[in-house]
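The chain below stands alone, shown as structure tokens; this is the form predicted alone.
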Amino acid sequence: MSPKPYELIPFPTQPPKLERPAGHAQFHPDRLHGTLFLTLTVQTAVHISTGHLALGSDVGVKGIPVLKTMTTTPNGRLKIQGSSLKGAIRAMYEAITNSTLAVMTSRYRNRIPPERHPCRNKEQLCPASRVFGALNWQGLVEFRDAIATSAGSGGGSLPPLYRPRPDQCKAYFQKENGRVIGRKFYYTHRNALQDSSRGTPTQQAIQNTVFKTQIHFKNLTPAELGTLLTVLGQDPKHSMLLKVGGGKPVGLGSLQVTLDKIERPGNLKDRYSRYDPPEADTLEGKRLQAFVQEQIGAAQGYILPEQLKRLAAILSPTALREPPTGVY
């Protein structure tokens, strides 16, 4: 049997600290607002399925008669939905802060520690829920869809994968009480496994495809923004790749994030009291790096160091593994 392509990051021992979120009614002068401009470069093929089938010739993929498609723009450029990015980034943010789960199924409710159940009171939220949202709470970050910078896509064959079967794997649960140990993350791999004989034909964003996207943020504390930047792999001591889409167990879905610039409103009063908004304060180059390091520094004590160390080891862009070729 092949080694497991994933690892569980244990929940913190202390319950999360629940607080009232900053709110949307005003821009607080002592908090941070702006837009992150990101470049996402595909390291291993990405497939985020629409659930629809199409002729390969209709989506520009030669040699495959019928395949499962990805979302595209009207002019044929591949698109990674903002919701997919938000889900992947939130999971990482939850793992390195003392947060609850975002969602859970009723089937495993009794096996998840009560303090990790999703937040239900919008006045009492965990760190991740204050930033990304919870029931009846929109959150403080907004994700744009990531659009490929050029037209065209590739094709591949996703190997057959079984659904997760936690009931059949004791490693998911604590021996003493049978409760879930923690959050599950798949390793980053050197390449994406394809299976042309038994696999499912899929439209894929091939290696080195480049996407552009933006994340808008408002009313974040320096620690919250620093944690978000850490999750995006901007801490040189803890570089990480994102993992999105299907086929993560067999190596698909790795993205390298590059922070191109940050735009911050120069004067909030001018921004919302004029028809012609003033130019934003744009941070690039050395100013950008200094700002990023300042926010990451502010997140020390907010981020759980052991959880960050383990997550960075799983999602490392340099310690890449080979995907399992058999049963694992």
Contents of the next structure:
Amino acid sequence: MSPKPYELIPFPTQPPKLERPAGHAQFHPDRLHGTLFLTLTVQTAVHISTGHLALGSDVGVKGIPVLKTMTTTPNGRLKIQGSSLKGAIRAMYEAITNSTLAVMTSRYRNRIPPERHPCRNKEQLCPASRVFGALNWQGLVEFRDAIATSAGSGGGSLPPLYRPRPDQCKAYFQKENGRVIGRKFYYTHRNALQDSSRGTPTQQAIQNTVFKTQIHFKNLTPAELGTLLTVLGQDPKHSMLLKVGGGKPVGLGSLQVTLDKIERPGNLKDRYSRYDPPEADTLEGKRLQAFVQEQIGAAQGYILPEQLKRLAAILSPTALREPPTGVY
Amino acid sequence: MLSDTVDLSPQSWDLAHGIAMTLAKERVDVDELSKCIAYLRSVAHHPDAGSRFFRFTGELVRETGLHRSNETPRYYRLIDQTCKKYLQSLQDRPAEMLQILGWAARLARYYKDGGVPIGEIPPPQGSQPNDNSGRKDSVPQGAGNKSQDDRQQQNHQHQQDQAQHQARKARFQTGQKLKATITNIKGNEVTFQILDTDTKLTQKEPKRAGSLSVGQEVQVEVLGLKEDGRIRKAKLL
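Shown: the form predicted alone; wanted: the form predicted in complex with the partner chain:
First the chain shown before, then all remaining chains and molecules of the complex.
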């Protein structure tokens, strides 16, 4: 049996600190607002299923008669839904801050520590829920869909995978009380495994496909923005890839994030009191680097160092592993 | 995306029933048919949508990577055969194919869940939807004719029922006083049925509910009407 292609990051021992969120009613002058402009480069093929089947010729994939499709724009460019990105990024943000889970299955309710149950009270939110949202509370960040910069896509065969079987794997639970240990993350792999004989034919964003997207943020503290930038792999000491979509256990779904620029409204009063909005203050190059380092510095003490170290080791862009070929 | 809709002719209904009965009889998973319908909808704006659809159903049979269980190949095979049998002649009319398949999927669920005994399955020969004259000639002799006659009789009966139902749909006016029977009382919600009509009305009667009983005859005054002429609110006299 191959070694497991994932690792569990334990929950922190301290319960999360719940606070009132910043709210959307006003742009607080002491907080940060703006837009992150990101480039996502595919490291190992990405497939995010729509549930829709099509002929290969319909989506411009040669050599595969019929396949599972990905979402595309009306002009045929591949698209990664903002919700998929948000889910992946939130999971990482939760893991490195002292946060609750975003969602849970009622089946495992009793096995999840009570302090990690999703936030239900919008006045008392954990760090991740304050930024990404919770029940009755819209978050402070908005994700745009990531659109491929060029047309075309590739095809591949996704190897058959078993469903997660936590009940059959003791490694998921603590020996003493049977409670869930922590959050599960799949390793980054050198290449995506394809199984042309038994696999499911899929439309994929092949290696080196480039996507562009934006994340809008408002009322974030420097620590919160710093944590978001760390999750996006902008901390040189803890570089990380994103893992999105299907086939993560067999190496699919790695994305390298590059931060192109940050736009911030230069003067909030001007921004909302004029018909023609003034030009935003754009941070690029050295100014951008300095700003990013400043925010990441502010996140020290907010991010849990042990959790960050472990997550960066799992999602490292340099220490890549071989995907498991057999049953794991 | 195709936004055209078409009214189904009796012949097209026969096709929908035929597809549904065949698939229900063979216990085919209707969700698999729905996937094929979703595909047809996604390509329906192309001029060759019909032929693409049949190529798609054919490829589903051949592509083993999409088979999830031992039953899936059988489902795909039957869907492919049935669609080709019933819809091949309509392949230049994707909007009509979509309507027929959409109803076929709903009817297949109805036949499966309702446990309705499936009689003789309508033959695909009558697949010329707007060709009423040719249709009679194309129906096979013998048992096929008998089932066709039965179905026509059923259709006639259904039309008569519909006419009676329409007749019972009374037209109301604001201020009109009507006799009604109380058919149900749930908490403070009382349901009235206006006499000699199909009209039922449920509304809250917090002060009167306690003193009323099911079956009691009462008089109501129409206070307001909906856009389609049905009663929106009535006052218990």
